[in-house]
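We begin with a single chain expressed as structure tokens, specifically the form predicted on its own.
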Amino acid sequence: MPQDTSQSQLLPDAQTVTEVQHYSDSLFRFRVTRPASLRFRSGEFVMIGLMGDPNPETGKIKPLLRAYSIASPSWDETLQFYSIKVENGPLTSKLQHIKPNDQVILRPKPVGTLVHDALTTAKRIWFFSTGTGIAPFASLLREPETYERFEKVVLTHTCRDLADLKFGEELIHATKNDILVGEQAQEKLHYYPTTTREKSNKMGRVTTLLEDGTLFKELGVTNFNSINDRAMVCGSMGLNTDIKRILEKYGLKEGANSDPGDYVVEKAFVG
């Protein structure tokens, strides 16, 4: 269950929950206060969690921590996260019950590969995501540098059902009305949601739509290559592997913080 706020002083790196929104039986988002000392780059992740149950033998309680991409930009005054719910999950079975004013643990040591520093500049940037893998792109879409560096910004989001796309729909609306990046987003941002199970306006895995050319045709892209395009990938292990193969077929080379390239994959996060 959520942490009792009366015990907040006992929690290491405790932050206060300020907002919770449930989208379905399997997805929710929440906001927490931001540590005054925290500095991060849009697209990075941190470790967050709750205290676990006492060890039946020793009675000791250890924190349950998982990597969560920060779904808010580096300039935001609070921190947003987007999470799955797993009924028997060690952390999410508890985390899904948090309410405003509850406490969560946040280790303020951000890391990650989905950052602008890992890519060279080009004409277009593609954000490929499945499920909760959209979270780091929720940060990057509201980052001014995204629109300063690229002429076209494409977010693809593939989920099984329509309800799973709600977070992305809200994100696009908020971004295009954002006081900081809204004007540029209205001109440059393109949203491409698909479902794989429930019937919708666009169905199919984004990998299939990439390989058969449907994605490029519908977005008016005729020259996808290592000169014009950069990409970030975050989602299921299958998506990460398949998109990487497709990108390399087009000549794109993987980048890193220490060696910027054409695309990056978030290895530490699986949506």
The other form holds:
Amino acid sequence: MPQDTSQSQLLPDAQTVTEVQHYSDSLFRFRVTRPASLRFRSGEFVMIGLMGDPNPETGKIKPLLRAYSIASPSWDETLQFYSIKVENGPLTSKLQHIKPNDQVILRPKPVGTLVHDALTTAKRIWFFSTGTGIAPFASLLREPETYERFEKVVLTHTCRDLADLKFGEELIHATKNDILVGEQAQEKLHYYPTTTREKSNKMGRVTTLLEDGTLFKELGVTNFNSINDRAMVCGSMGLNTDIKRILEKYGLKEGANSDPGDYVVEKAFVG
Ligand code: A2P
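Since the one above is the form predicted on its own, can you give the form predicted in complex with adenosine-2'-5'-diphosphate (A2P) too?
The complete assembly is shown below, putting the previous chain first.
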């Protein structure tokens, strides 16, 4: 049954939902108004959520917040988010029912490691993602700095099924037709989606395709190393650990906001 989210109207930090799109039983995206004072760097995340149910003993209602990557660039007028739906998930079981004009809570304190400031400049940038881990790259792919700093931009997205790739396909289409970055994206952006369960044109985990050389061969990439390549990784724990190991094997060193390096990693958030 749809949840009543109107109670959050009384809250500070409430933002209005402007758009909702469902991709499947387990994935959806939505947009909310942007607080006038919110400044963030493309790739960062914020805490968002709804009011929880009243405590049965005290009757008190507390906000239910989770970290969500902002899936739109720093210059955009509204904020986009990409979310899974978990049937018994405290937040997403409710959040999946939001509609335009409903309100959500947004704590305007953006943070994160998947930002340009954490990487030094090189020839290529690789964005490795699984599932909803693609969200921060939906921000970075529409960020002009991405194309100003790198000659080649690669987004890999590994998902179980074809329906899970829809958000990324729409993102690539929108990016290549974007007023600000479209022209550069058409020249520099390479999209590499794979599925692991449902049959598709390209099957397998990106880690396997990296290690057996398929990915480099298909993208015409030679000399993958710490001089030419930078990477950002966002996905399941397994992806993050495996890609980190592979990148280190090629000599790349982890960076941070305070100490820019060759690659950065962040766990995809779960509702
Ligand atoms: P697989 O189907 O082989 O587990 P999940 O839905 O479990 O978060 O997984 C999302 C996608 O990430 C799936 O396609 C899954 O593949 C893939 N995946 C999981 N672990 C890894 C890993 N260590 N390296 C690469 N891809 C992974």
